[in-house]
Every structure is written in structure tokens, then in C-alpha cells.
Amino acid sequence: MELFWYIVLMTMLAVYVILDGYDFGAGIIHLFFAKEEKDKVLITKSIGPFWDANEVWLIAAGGVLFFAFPTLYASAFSGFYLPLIMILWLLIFRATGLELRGQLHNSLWENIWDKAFGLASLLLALFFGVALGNVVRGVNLGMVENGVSTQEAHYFFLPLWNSTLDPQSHQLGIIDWFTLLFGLISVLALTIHGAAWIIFKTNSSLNSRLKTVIFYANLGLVGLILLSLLLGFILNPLPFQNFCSRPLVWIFTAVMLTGSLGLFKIRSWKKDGMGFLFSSLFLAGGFAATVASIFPNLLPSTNTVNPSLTIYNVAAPEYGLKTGLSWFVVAVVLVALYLVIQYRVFRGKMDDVDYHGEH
């Protein structure tokens, strides 16, 4: 059962990262991009009626998370405290720069909600990137000093991040040159999501610079993945064992190979939907790759004092995973006939399409 619930938690979060995750990259293109009037309220409808039902699926995952893993959740919402009250400003400032945006047309109170919306939008790509990459470092469980824990096994706690910013320092913060790295290719495949939502769902005008855009920023990403491989082989060979003792795992690699050749044909695909597909299989396959480096931890330990938490020494009773599966059957069926509705509702460009934030 803790597989079966750890396969479930992880589809969920890819598909937030999916999801949720052209919502963010719209927002940088708006930030970034976006100078006519026009273009701005494009991409505002691209992602109007879909946006805060895209977030649901992350609260969905934490409500997993506090089921199934238990000790896990415990441990991160405590270690990680500081940085997820940043990212729970960030989407509020995201969601009242999308809702309040259009309640009074007044250059400056625009100006204000536009860089809310997209400087959110450009730092909630960030975190949730460094986040990951934290995940793949690991951190120091237990707070060993001296070969000595000083607190729980479980229980760890980081700053922001330390005066040398190492990733192999004692101290470990939340930013060093190594999550920050993950951050930068996170906000780079965001920004190429959102670009090729914004193409998939609009007529704008600059749908034809976001695909020089694409090209660019994808080229960029290569090569900021392959240097992340090469930094990541060298500051812990460990994770990538599982590629040789679990070949099944290099599916997720073609897959994410797909992904990032498709988007370099981004310019000569006729249809408009190509983009956003490629860069879904992308991050789907990025994303599966990166967690199943590290199966079964779920969060790796840097010392050799307490063990990495993984799903078996973090998972809840077998009785209570057993029940939750009857009560998840129905959750499935509801959210699949909601997402079938609510994708075919608005389907096709959304030009014409009334949003509500925009009056």
C-alpha cells in the first residue's frame, strides 16, 4: 500500500506542476513580454477559468501528504516552515493581482496587480524549484552536530540559507548554488509551458515571438539540466544508482527527451496544441525522472547518524492506507468528471471568453 500511495501522491503533484504550472509561466510571460493592453488581457482569459482549480490539486497532494505519510509531513511543514509561508503569500499575491486587476481601470492600480500577479508568478517558479532540488540534496534529519543528533530523527530545520551558500556545508540552507540551480531550470520549463499555453488558447500577437521565446529558452534548459547532472554526479553519485538497478526508470528520461526535442520543432508545428504538449511530456518526464532517482526516500538525509525518510519508515498504518483507498475511488471519479467538464466547457481559443477579473 505505501506504493501504491506514493504512485498517487506523485501523479498529483505532476499534474499540479502541469497544471499549476502554465499558470506560473503565463505570469512570467505577462511580466516579461506582455507591453499592449491587448496582450495582457489575452493572457489573462488563457488562464482565467482555469487557474484557481489548478491550485486544488496542491492542496490535494498535502491532504495525501498528512495521510499517508504522516511523519513525512510532520517533518517537512516544520523544516521547511519558513520558505512555505513565502510560497503562501506568493499565491495570494498572485490570485488578488489576477482578481483585483480589472476592478478599476486606473493605469497605476493596473501597473500594481500586473507586477503582483507576475513577480508572484516568477518567484513561486523559483521556490518550487529550489524546493526540489532540496529534496534531491537532502537535509541534515535529526540536526546532528559532532556525530550527535540534537533532536528527533525526523526533525530538521533550515534558514533561508548560509553565509557560503555550499551545498555540502554542515549548515545546510534552503538556497545555495545547488537548489538555486533547480530553481533557475524550474522557472526556464514554466516559462516555456506558459508561452505555449498562451499560443495553445489565444490569437495574441506575440504568439509568434513566444516561439522564437520557446526555442531560445529551451536550448538554455538543456543546458542548464545537463550541468545540474554533472554537479548532482558529483556532490552524491547516490541517486543515480537507481538508473542502473531500475532501468524501468529511463522511460521517464525518453520521456522527457520527447519533450524537450518536440519544443525545438516548436516553429514548424502547425498545430497550436504541439507546444503545450511537448512541454507537458517534458515536465511530467523531468519531474518523474527527479523523484524516482531518489526512490524509495522521500527525503534523503545528509548524515549517516539518522536514516533518510522514505515510504515505508513514513507511512501511516496499514489499516488506515487500506481505507483511504475506497474513499479515493470516489475523489477520482468526481475530479476526472469535473476536469472532463470544465476542459470541454472551454475548449478552443479563449479570445472571446468573458473573465471575470477583467471588466
The other form holds:
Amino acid sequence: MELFWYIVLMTMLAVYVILDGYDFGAGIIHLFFAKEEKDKVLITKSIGPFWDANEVWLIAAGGVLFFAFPTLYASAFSGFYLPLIMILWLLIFRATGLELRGQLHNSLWENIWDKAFGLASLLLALFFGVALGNVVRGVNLGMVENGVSTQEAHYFFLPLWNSTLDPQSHQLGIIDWFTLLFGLISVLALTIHGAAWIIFKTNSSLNSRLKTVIFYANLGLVGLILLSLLLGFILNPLPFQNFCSRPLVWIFTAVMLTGSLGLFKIRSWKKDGMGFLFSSLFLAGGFAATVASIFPNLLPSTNTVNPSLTIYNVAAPEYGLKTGLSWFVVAVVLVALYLVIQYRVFRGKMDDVDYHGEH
Amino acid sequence: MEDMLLYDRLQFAFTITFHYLFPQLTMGLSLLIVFFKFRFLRTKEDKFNQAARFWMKIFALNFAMGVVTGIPMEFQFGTNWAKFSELTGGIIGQTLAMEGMFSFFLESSFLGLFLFGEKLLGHKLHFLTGLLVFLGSWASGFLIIATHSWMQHPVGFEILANGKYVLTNFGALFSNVWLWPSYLHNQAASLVTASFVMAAVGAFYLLSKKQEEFGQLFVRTGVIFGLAASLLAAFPTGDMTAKNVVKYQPETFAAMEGIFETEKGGSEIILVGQPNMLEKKLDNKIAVPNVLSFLTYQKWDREIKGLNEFSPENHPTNVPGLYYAYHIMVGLGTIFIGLLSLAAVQLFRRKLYTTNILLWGLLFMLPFPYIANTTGWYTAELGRQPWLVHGLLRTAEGISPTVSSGNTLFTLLGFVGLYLLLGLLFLLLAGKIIYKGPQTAIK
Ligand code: HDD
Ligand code: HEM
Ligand code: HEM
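So that was the form predicted alone. Now I'd like the form predicted in complex with the partner chain, please.
Shown next: the complete complex, the earlier chain at its head.
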């Protein structure tokens, strides 16, 4: 049962990355590339009816984490307290930026909310990458000092950073140069993803330029990933040992590589959806390969006193997990149905859809 | 340690109070919008469709506020109440996860269709999306209150040797005696809010002599729904919730009602008075003898235990706050019924739209259902103290062990600042939509 809920949770998170990922990406493109009013409006239209439902994948994944792995939920959420709350604030700015902009016609007002939406999207992409970096790097579970736990074995707390930004320092911080690298990877990957979404869903005048953006961002992305692999190898060989011994990780990596290679050909694909397909493959494969390489760990321990948190030592008892299954199956079918309806009604380009909530 | 608990509690109280200002309107208003859309389908009169469109704008804004303030709630169990989450997550996590999977997806997927899809879908399907949004929001209320009811009255579980709570009976979560009265009461109360908002907007149009056709429609709808909902909030639902409290949390009930000493021959109902915690009695009281016993047990002489009979460490931690919260809620409920009955009589005599004094009354009533709802929740939550899970887990035992008070105060201040901004923006924009009125909404 633990394994089942682990797969559910990770799948939900991967779906979240793909779906809300294009919203963040669209925000980043909006921030850096959309200069004309009509492009800005088109970008927000392309995500308008979707972003709220996309965000629910995060909330629902949080719910599943809470009920299936309560100890991890408690440990990670209190340990990463500050960045999580900041993510919440950023989500608030992102949403208000999108929803409030159209309410008044005043250039100052529109400008403020454009920036709020764009900046919040950029920072969210960065923070989520940093979060993944933290999971790969591990934390000081039990807050061990001089070989003695100062807290219960599964609790910890990390400040935002330490003065050296050193991932091997005695006092870890959430942001160090290793996790920051993950953050940058995430920003680039989601920029590509968002650009691909805009190309897919609109006839914006930016589209041909965005293809060039995708091409070069992809080049940068590959470079950063190679760098992170190299540095990761020096810091923490565990995922790499797993990498060699686990066929599943190989498959995920292959999916990711397919996505990455496909994106290099962005300028020659005939169908507008192809770029989005490949960037989704890239994200899903990359995310899956990363989490599978530390399996069954969910949060590795950096000390030798307390064990890592694994799917087995943080799960809720069997009865709850089993009953959860019965309602979950029903819910998933419904959610899939909503998704199909939603994407069917809003299929194709979004240029002409109009929105009664505005004006 | 003391500070940690204090700031965790303040942050939770502040963020949830703010969050709940929005869903109460969402849940009630979605019903009223569906009603307008339904009337439009039946009568084909365009004014109903315009009315629905107008309220959808306010709904969209309100919903967005509800969503952005709701997400922090879901995360705060882990960030600020880690120990509580670790111990009870296998149970309350169920209902919270169900809320995400069943209601938030439903609401958010169809909200997009509802707001963007009128032209694409045609009126029948558009009505259907509205109905689904309504269902989603009511399901959301149901599952969150199921969670809350478990904290008030835990059922269907066992406590392991390591202190963890494990679920042993899933069905018990939904047949919890606490759940249904609370849920129905809460939904009636949220319809009260939506009805008063609608009536107040209508009264504003009538009094300022603009959009009068809509003014009449809104006042009429608001008064009729509002009266029905206020009556339901008092009886049977309010009465049933109160009976649960007296049965399962008698010390809370005594504090709510301001009864310090058990009275032989039946308890009086307190209308006015200030709890004096130094001498454990009520100052300046005005009371009617025996009525409380009758209301609670339908027997004039039945005894009700006073607070002084319970051991002090189980007394609610803030007796005066609890007492005032409860009396404000019930007092306002009575006022609502009074005002709306008068309005209904005038409506029936076809004089309401010109009875300015009642229109002013409806207009100025706007903030009060929000106050009644908030004080209602304070009654429930202050009444549960000092327990996090009633009778089992104390609030002080539930906080995150590693998050220091400085960090919590920092985030609390951040939330206060951010939410003040959101609140101002909401008022500004909602004001603008109302000021422009439904007529200009025609495309
Ligand atoms: C418009 C709002 C409103 C109005 C007019 C009333 N209530 Fe209420 N009440 C609520 C809004 C509310 C609420 C905010 O919705 C609560 C909080 C928890 C809940 O389920 O409903 C609540 C809780 C609540 C509780 C606490 C339950 C607990 O401890 O969990 C009791 C005993 C009552 N109500 C009783 C009444 C009575 C006897 C009323 C008679 C007039 C009344 N309420 C009117
Ligand atoms: C929307 C209505 C609600 C309001 C206005 C409200 C209000 C409050 C208040 C004022 C407190 C602080 C009490 C104190 O510390 O003295 C509190 C605490 C708390 N409430 Fe609620 N609450 C609401 C709904 C809920 C629901 C639905 C849940 C559960 C799912 C919940 C769970 C909690 C928890 C965990 C705490 C923290 C522990 C505590 O202080 O008791 N609340 N709430
Ligand atoms: C601690 C308790 C609570 C938590 C964790 C919580 C969580 C949330 C979340 C995450 C959302 C956003 C959903 C989305 O993105 O679509 C939301 C919105 C909503 N919540 Fe809450 N909530 C709490 C209290 C309440 C209460 C007490 C009620 C009503 C009884 C309620 C009713 C709703 C409704 C109807 C919505 C839909 C959006 C809106 O109405 O504005 N919530 N809540």
C-alpha cells in the first residue's frame, strides 16, 4: 500500500509540474518577452480558464501527502517553514496578478499586476527547483549536533541560507549553490514549457520568436544539467549508485532525453503542439528520474544518527491507506473526466475566447 | 514555548477568519446564481440572465479571494501544527485529501467553464456548469466540516502506544453526530450572508434610484431566501448544534451561556451580563428564569451544570470571549429574523420597494451576517479550547516543535499585511462592480 500511494503522490506531483509549470512558464515569458498589450492579453488568455484547476493538483497532492504520509508532511512542512510560506505568498501574488489585472482599465494598475504575475511566476519556478534540490541533497534530520539529536528523529528546521552557501556545511541552509542550480534548471525548463504552451494555444505574434527562445534556453538547460550531474556526483554519490542499478531510472532518463532532443528541432515541427509534448516529456522524465533515483527515500538524512525518511517509516497505518483507495479511485475517474471536458471545450487556439468575469 | 503557541494560534485564527469571509459568500451565492439561471431557462426573461451574469462577476472576484486564502490553510496544518498533523494525519488527512480530490477539482474545473463558457456552451450547459460549481462548493464545506467535527467529537479511531491516532472506521467520520447539525447550520448561515449581500445591493440601487428593476429583483430574492435561511439557522439547525454541545461538551455550554452556578429548579437564560472571571460569576445580569432549561431539554425545571462544577484545567481558556461570541451570534440571528420578517410582510403587501426605512435597514445590515458567521466559528473554536482534539490532545501539544516564535511572528505579520491589501482591493473592486450595476454588463 505504501508503494501504491507513493506512486500516486509522485504522479500527482508530476502532473502538477506539467500543468502549473506551463502557467509559471507563461508568466516568465510574459515578464521578459511580452511588450505589446495584445500579446500580454493573449498570454493570460491562454492560461485563464486553466490555472486555477492546475493549482489544485498541488493542493490535492498536499492532501494525499498529509493523509498517506503524515509524518513526512509534518516533518517537511515545518522544516521548510519559511520557503513554504513564501511559496504561499507568491501563489497569492500570481493569482491576484492574473485575476485583478482586467478589473480596471488603467495603465499603472495593469502594469503593477503584470509585474506581480510575472515575478511571482519566476520566483515560484525558482523556489520549486530549490525545493527539489533540497530533497536530493538531504537535511539534518533530528538536528544532530556533535552526534546527539536535539529534536525527535524526524524533525528539523532549515534557515533560508547560511553565510557560505555551501551544501556540505555543518549548518545547512535551504538555498546553497547546489540547490540554487536546481532552481535555475527549473526556471529554464519551465520557460521552455511555457513558451511551448503559448505557441500551442495562441496565434500570438511572438510565436516565431519564442521558438528561438526555446532553442537557446534548451541549449542552456542541457549545459546546466550536465553541470549539476557533475557536481551532484562529487557531493552525494547515492543517487548515482542507484542510477546504475535501476532500470526504471534509465527509462525515465530516456524519456527526458527524448524530450530534450525533440525540443532542439522546435523550429522544424509542423504541428504547434509538438513542442509542448516534448517539453512535457522532458519535465515528467526529469522529475521521475530524480525522485526514483533516491527511492525509497523521500527525504534523505545527512547525518548518521537518524535514518532517512522513507516511504515505509512515514506512512499512515494500513486500514486508512486501504479505505483511502476506495474513494480515491472514484475521485480519479471524476478528475480525469473534468480534465477531458475542460480541455475539449477550450480546445484549439484561445485567441477568441472571451471572459465574462472581466471588465 | 508560550510564545510559539501564541503566535501559531494567532496566525491560524487570523488566516482562517479571513479565509472564511469569502467561502460563506461563495457557497450561498452560487445557490442564488443557479437560481437566477434556472429562472432564466424557465421564463426566458433576459433580466434573470443579466442578473446571473452580474452576480457571477462578484462571484469570480470573491472566489479568487477564497482560493488564494484557502491554500495557506491547507499548508498550515503541516507548517504550524506539525505534531498534530503527525499524530492525527491518518484521520483528518482523509477528509482533507477528499476535499481536494472531490470538491476543489470540481469547482475549479467548472468555474473556468462557467465564467468563460457562456457562448461556447449554450444556456443549458452553462446552467449545468453553474450547478456543478455550486455542488463543488457545498461538498467542500461538507468535507471541511467533517474534518472539524472530528476535532470537536472524535470518532472511529484508536490511539496506538506511540500516541498516534489511527482510523478504524471510515464510515464513522461521516455518521459523526456532530457533523450533520453543524453542516446544515453552517450552510444555512452562509445562505444568510449571500441573501443579505444581495438584498443590500438591491436596496442600494432602489435608494439611489438607479437600476431599479434589478434593485427590486435583488431585494425580493434576498429577503425571501434570507428569511428562510435565518429561520433554518435558528431552528432546527442552531438548536441541534447547541444540543450537541450540551451533551458532549457540557463545560463549553456552561461557559457559552454564562452559567457559573448550577441552579436548582432550572436555569435562566442570560440576555445581558459580563462574565467576571475573578469571582467566577456574571455581573449586571438580566435574565429570564427557567427558559434555558426549557430550550435545552424542553423541561422547565431540568438542571444545567454550571461552569464552577468542572475542574478548572478543562474550562475553556477564554470564557468571556466565548460567552460574547455566542451571544453576538444568537443576538444577531434574532435581529435578522425580526428585520426580514418585517420586510417580508411589506413585500407581501407590495410596499417594500418604497418603505425606505426598511431599505436602509437592509443596506446597513450588510456586515452583520459576516459578523454572525465569524462569531459562530469563534464560539465553536474557543469552546473547544484547551483541546485540539476534544478531550484527548491539548492545543499546546500540537504545535511544530522546531519552528521558533520569531519565524512564526514574521509570517504572521506577513499574512496580516498581505491580507489587509487583499481586503482593500476586494472592497475597491467589488464596490466598482456594484456601482456600475448589472445593466452595463450587457455585451
Ligand atoms: C449567519 C450566521 C449565524 C446565525 C444567525 C446563527 N449561527 Fe450558530 N453558527 C454559525 C453561524 C450562525 C456558524 C459560523 O456557521 C457556526 C460555526 C460552526 C458551525 O458549524 O456553524 C455556528 C456555530 C454554532 C454553535 C457552536 C457549535 C460548536 O460548538 O461547534 C451553536 C451552539 C450555534 N451555532 C447555535 C446557534 C443558535 C441557537 C442560533 C439562533 C439564532 C444561531 N446559532 C444563529
Ligand atoms: C471558517 C471557520 C473557522 C474559524 C473562523 C475558525 C477560527 C479559529 C480560531 C479563532 C482559532 C484559534 C482558537 C484559539 O487558539 O483560541 C482556531 C484554531 C484552530 N482551528 Fe479553527 N476555525 C474555523 C474552521 C476550522 C476548521 C474547518 C478546522 C479543521 C479542519 C479548524 C481547525 C483549527 C485548528 C487546527 C486550530 C488550531 C488549534 C487551536 O488553536 O485550537 N478550524 N480556529
Ligand atoms: C482549516 C480549514 C480550511 C482549509 C484547510 C481550507 C482550504 C481551502 C483551499 C485550499 C481552498 C482553495 C480551493 C481551490 O483552489 O479551488 C479553499 C477554498 C474554499 N473553502 Fe476553504 N478551507 C478551510 C476552511 C473552510 C471552511 C470552514 C469552509 C466552509 C465551511 C470552507 C469552504 C471553502 C469553499 C466553499 C472554497 C471555495 C472557494 C471559495 O469559496 O472562495 N473552507 N479552502
